[in-house]
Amino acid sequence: MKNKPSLQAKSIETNQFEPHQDLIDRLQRHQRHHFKRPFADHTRLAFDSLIAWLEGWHGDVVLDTCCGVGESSIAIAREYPDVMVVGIDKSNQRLAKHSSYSSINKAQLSTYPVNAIPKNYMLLQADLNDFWRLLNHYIEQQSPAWKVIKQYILYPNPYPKKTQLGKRWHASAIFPEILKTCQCIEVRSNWKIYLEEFKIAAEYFGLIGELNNIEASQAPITPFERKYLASGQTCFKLDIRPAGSDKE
């Protein structure tokens, strides 16, 4: 009989123990120099499929960026049944596992009926550096009837080495485009410094951030979150919103 796989997950290993001292300098640099990399063809095609999917929709849209296998997209679609949810990930390999994860969820998530896989979501394989820019350009030019009301960034690779600051979303050249898409953002990670930095970056652009622990009793919405919580690690959630807005 084969042993069951261990639920133990490695803790973050890092040589950085506080928010990076160069973060603000990076943000100022990105304000002066816009992201101008050419768009990848596969992301253009994925974006076109999104626009076709939203044709005729006059409601709200929620983005689940870095969605991995898309388990989180299912959870978000359940939480927002009257909203169209779009899961985006760069890895076709991860997205290809979605059907097996959705089947598992039918059995494991006892909160919902067995057949309760929602219909109000889609998954896209796309480069998010291109996707955010394409989306912002489309909204500016077309003024669509739908509106992005929230973005999730769930368990992105935190790149925990001190030299990897520029690879983190909040310190990358694309960060102003992320905030331009929608300023209501929920970010989760098991590395608190990542979220502390994201909060500092958001506040630099005039937003408000609230950082809290994720209670172990709360239902996980990603495989990563389930694994970390099962291993006894503390996980964290950062809620970003515009200054002066009511808390959700």
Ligand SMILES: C[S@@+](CC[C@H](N)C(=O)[O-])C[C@H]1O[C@@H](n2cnc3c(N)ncnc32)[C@H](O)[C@@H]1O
Second form
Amino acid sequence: MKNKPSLQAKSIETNQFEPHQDLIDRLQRHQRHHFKRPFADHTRLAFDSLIAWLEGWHGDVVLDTCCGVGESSIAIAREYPDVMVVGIDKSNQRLAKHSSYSSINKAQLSTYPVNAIPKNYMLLQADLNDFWRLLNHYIEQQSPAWKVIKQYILYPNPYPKKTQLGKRWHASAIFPEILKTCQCIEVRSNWKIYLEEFKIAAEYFGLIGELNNIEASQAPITPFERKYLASGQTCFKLDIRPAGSDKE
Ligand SMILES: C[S@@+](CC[C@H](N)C(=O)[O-])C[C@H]1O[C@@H](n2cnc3c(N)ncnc32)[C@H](O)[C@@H]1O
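Target state, the form predicted in complex with the ligand; input state, the form predicted on its own:
Below is the whole assembly, all chains and molecules, this chain first.
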């Protein structure tokens, strides 16, 4: 179908074959200097609409960051019917395709009634570099009745060239803010080194990480996952949690 990723996915092309040697230096630098870039107006507005949506909610919130077309936001909302799920992506082009993906999702998950699109999710167009900081500030200042209990980062752009280390979430200046929002994080990728580095970065901040393969027989929950699995690639999943917490 037009505008959907083709089923044949190229494997990762990289000149980096192990976790980057500069990762810890980067993390030390980010720990010393706070990220101060000014907020984009459109992300502030999107953030305000999220706060309005959550008004009166006294429960848990799950973030689906880099949600792309938001197919995973629906899958997560189904998995956690008692939480509010927020899908966030900066790409209006991707988010605009949500309705066609939500109908695919309806058709594929035949155990659900065809019209059972969950009501417990919303999608936001926002730059996560601003969103995470706005959210942390809001939580600190307002102590809302709701709580972020988990974050998903599904198939983030891998930036696989050695020189692109600083663009990966775990090596970017925003990483301490990501962990401040919520320390239970599920990250998926078809590039194992990305997740190995993410695990090293989380462990640097005292968290625990567990890295596993995704079973090829498992139903994909995002278009990128579908494309990678369909072309025979291995996908991986990293679960981050605070030290001393029970495994889900
Ligand atoms: C490779 S796609 C994966 C999309 C989806 N999770 C999937 O698996 O189909 C990565 C997504 O991250 C989004 N993204 C990258 N940087 C972002 C940022 N700073 N703020 C919000 N979204 C971002 C992109 O727009 C893109 O949709």
